[in-house]
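A lone chain, given as structure tokens: the form predicted alone.
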Amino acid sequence: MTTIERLVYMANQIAANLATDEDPAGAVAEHIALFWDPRMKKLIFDHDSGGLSPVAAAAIHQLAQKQNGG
């Protein structure tokens, strides 16, 4: 498994575990912001959303926009 495949897998697992949260994408984004190394976040931001669940993709999109000042 490549590094990006591992990160996609991890993001999807986090999304599955937080699926019942009031704001699942927000919860996933918060988890990734708090616990992922900056290098991990850069890799997942640079990756297209291929393989990501809808919730994980939304979380990554939220984080990428926040990081880019949007």
Second form
Amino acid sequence: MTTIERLVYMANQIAANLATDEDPAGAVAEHIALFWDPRMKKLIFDHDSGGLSPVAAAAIHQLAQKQNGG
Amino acid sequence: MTYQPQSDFGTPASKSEQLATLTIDGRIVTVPSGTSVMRAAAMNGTSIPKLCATDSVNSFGSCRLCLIEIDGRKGTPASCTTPAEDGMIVHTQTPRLAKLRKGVMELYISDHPLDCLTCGANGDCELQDQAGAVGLRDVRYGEGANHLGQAKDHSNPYFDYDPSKCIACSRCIRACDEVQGTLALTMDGRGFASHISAGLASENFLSSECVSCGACVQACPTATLIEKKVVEIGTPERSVVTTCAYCGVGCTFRAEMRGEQLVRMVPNKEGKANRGHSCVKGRFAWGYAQHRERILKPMIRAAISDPWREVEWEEALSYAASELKRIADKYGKQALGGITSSRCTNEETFLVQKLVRAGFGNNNVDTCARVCHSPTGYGLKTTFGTSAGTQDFDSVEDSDVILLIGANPTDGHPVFASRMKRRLRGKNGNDGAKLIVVDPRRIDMVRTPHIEADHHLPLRPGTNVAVLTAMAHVIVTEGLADEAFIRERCDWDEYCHWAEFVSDKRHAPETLEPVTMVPAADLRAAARLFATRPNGAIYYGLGVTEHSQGSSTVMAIANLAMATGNIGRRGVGVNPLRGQNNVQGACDMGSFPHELPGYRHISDAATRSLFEADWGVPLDPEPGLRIPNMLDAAVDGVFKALYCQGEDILQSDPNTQHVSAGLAAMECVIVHDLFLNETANYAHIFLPGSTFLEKNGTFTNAERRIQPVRKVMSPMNGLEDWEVTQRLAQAMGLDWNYRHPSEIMDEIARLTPTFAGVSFARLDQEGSLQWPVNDAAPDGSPIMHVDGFVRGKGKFVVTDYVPTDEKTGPRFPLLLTTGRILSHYNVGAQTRRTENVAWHPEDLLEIHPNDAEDRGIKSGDWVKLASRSGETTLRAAVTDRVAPGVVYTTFHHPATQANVVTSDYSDWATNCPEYKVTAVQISASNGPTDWQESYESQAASSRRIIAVPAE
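Having seen the form predicted alone, I'd like the form predicted together with the partner chain now, please.
Below is the whole assembly, all chains and molecules, this chain first.
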């Protein structure tokens, strides 16, 4: 498994486990913000969303926008 | 201090709150009701002669030496079995008593060897002391039948049994029964033929069920059971109280010394974690500290293919600093990181994370707790507000039902297991606590002498969340939840949301039975039992955390405790049994890449500024890399340097081939350890470490109990570990000037609110303190969340069962789960270098008879264990302890490398590896795999050290 494959897997796994949260995408975004190092975040932000579950993709989009001041 | 034996009051303390006042030898003494006259006298400074009594076991009344006279009563009762009563007037020394005692003692001595001068216990023998105490000067009985000259049993590697010296007092038997709870010893024969036997007549101590905890040796009043080291060295001349460096129970011991030589480790009666008990590891397995394979000189090499070259400390440290600086300049500061160890002290751990944050300039610090209890940190912080267990160990004495899940305490936490077993057995005719075991294996606690679990739920590995949710389903739908507690202490809306979730039919035990393999009726009965007993306590271990759903399981446990109102008093609670000695402390000290000491997130500007002001450097507000992320980054070529203190990631972390690839890709691996461990095969700089006997500091056990570690001998490598880290920091230009670990603790206390009241002086005074220690709890906190949760309201978290992606299939049809055995500790670096190998010389694969028969495998056969990650070979042990479809092994021996087969899957929240579930296939084998052979050859080559010619 390459690093980006692993990050996609991790994001999907987090999303699956937070699926019952009131705001799953928000919860996933918060989790990644709190626990991933800057390089991991950058790699997933730069990724084309391939392989990401809809909740994980939404979370990463949300987080990327926030980090970029969007 | 000069050697003083520990006080022995003869009989155990009474816990009664009623008092009795009596007169003993003209002096008035007030004691709790139920106290024996013997103990009351001892508390008053009067030592009544005794042989069969010792305060670790109940009184027995057999030796007839402790006789007393009581005004108004006939005869001479035994003081050990006579309770003190109000108004009693006792005489301990009268002419009548003296004559009786002398007569009794004369009989004992008439059948005892008179080799006192050459006896191993000379000077430390109660029989000798009592002969003196009663004034025995002559033995009138001549030659006759006796027990002298019998063969000794030397089979146990740590102690001898000499039946010739036995006085048949039964102290050893009672210690084995009452203190250890193994019931391995018995009094065989009758009358003159009575003798102590370890199991069957054909067995010796080593082959018996004896677990070598040392309780019998401790209880023996003669040289019948005596440590081999005392026989070899002689009796100790001083003692120092320190804390064991093995598991998370945190037993304290008296290191009994002669000069700088350790004679024996004796469990400390004052130790609040162990209450005078020990296990084979802490009591006896310290020989590694002087093992010939210890590395005592720093070593360096340019490439891992080169042999090591021994150098002085200064050269090693300046080379390390220059390499770290070179790599930071070339690749950026994020290319550096460090790993702290749960085996090291709080002070050492604090310094390593400080070096990374303040010296390396990033947060790339992680700890071996990543691979064991990181989900505990996440789960309990989320639900309760703090990352720690809720109880002290004494709490188990008040439990009415115990839910044991994913823990094997008789092997992993043996001293606490003995306390738990004592509670399960009950006392004085009263029933003990009920027991529910949730474990894929039939661990010893399921059925052991005088204990049988009320329910064993042998779940399919990986289904903890489903089992706990099903239990919650039963509790909620059958109206067994403690709504009064929930309304008062928890967020009611969150509870309602959770209750609705668990009440769904898809979480019913009947629906989940095909997934969990747990019979629904058993699960329902277990849930009802847990919810309906007054005090329910949950104890868990790595069988909970080391899963894809580790954090969810911890939160499901917390949910269950809250739903049943089992938080905030004695006898209840959520109790993670920590694997290594200082897992709790390593986590407390800010070892995780996202947290500063005291579990405060690195992104919190107020906390960061506190540390920045104290340390004089800006801190990176972004979380750093966790261990698996470091290895990924290394393989990607962006993580280049690692300072690894006291941790062997190559053997202990999952998917060995990925770990080795990551290490091999780094340009500077600094290993700081006692031995050339497996990780050191990929190291460029080796900094020799010091053992727990050679340094000062503190460990924090599973109860949040901070206990002193005291230096009892000079470090053979020349420096304590905190000094090594400090000198590395100084070589990198940091202005660190700690003169003693107490100054590091002062800094921790200054910066960490939960440690505010902790200092070495206070620990010396109190013996130990359980955090939080602050203005609100100046003497510490044995039990947490008493009046409210740390986070305010307890949080119910919905924990949906998300199955692991590690699936069985035609190629890999079995599930492997891994664990520990009593005689070994973690990767075995210490215990493999002791006589403990007598019990467990190699890792074995447990396989069910059906699965073994299908594959033509017998016990003792070599088998190949293969998974999607890799393969290894080991010998099989065919047993129905494991269910069909499940196999089990330990990971103590590098020759096996069980982690060659474990997968990359990990907990969703923390990346704690999923050691407990790997799909595997087992087949017959002729010997080592190609991987094992190439690994062994690489390891041998890597461990070469250039011989330095003599000058």
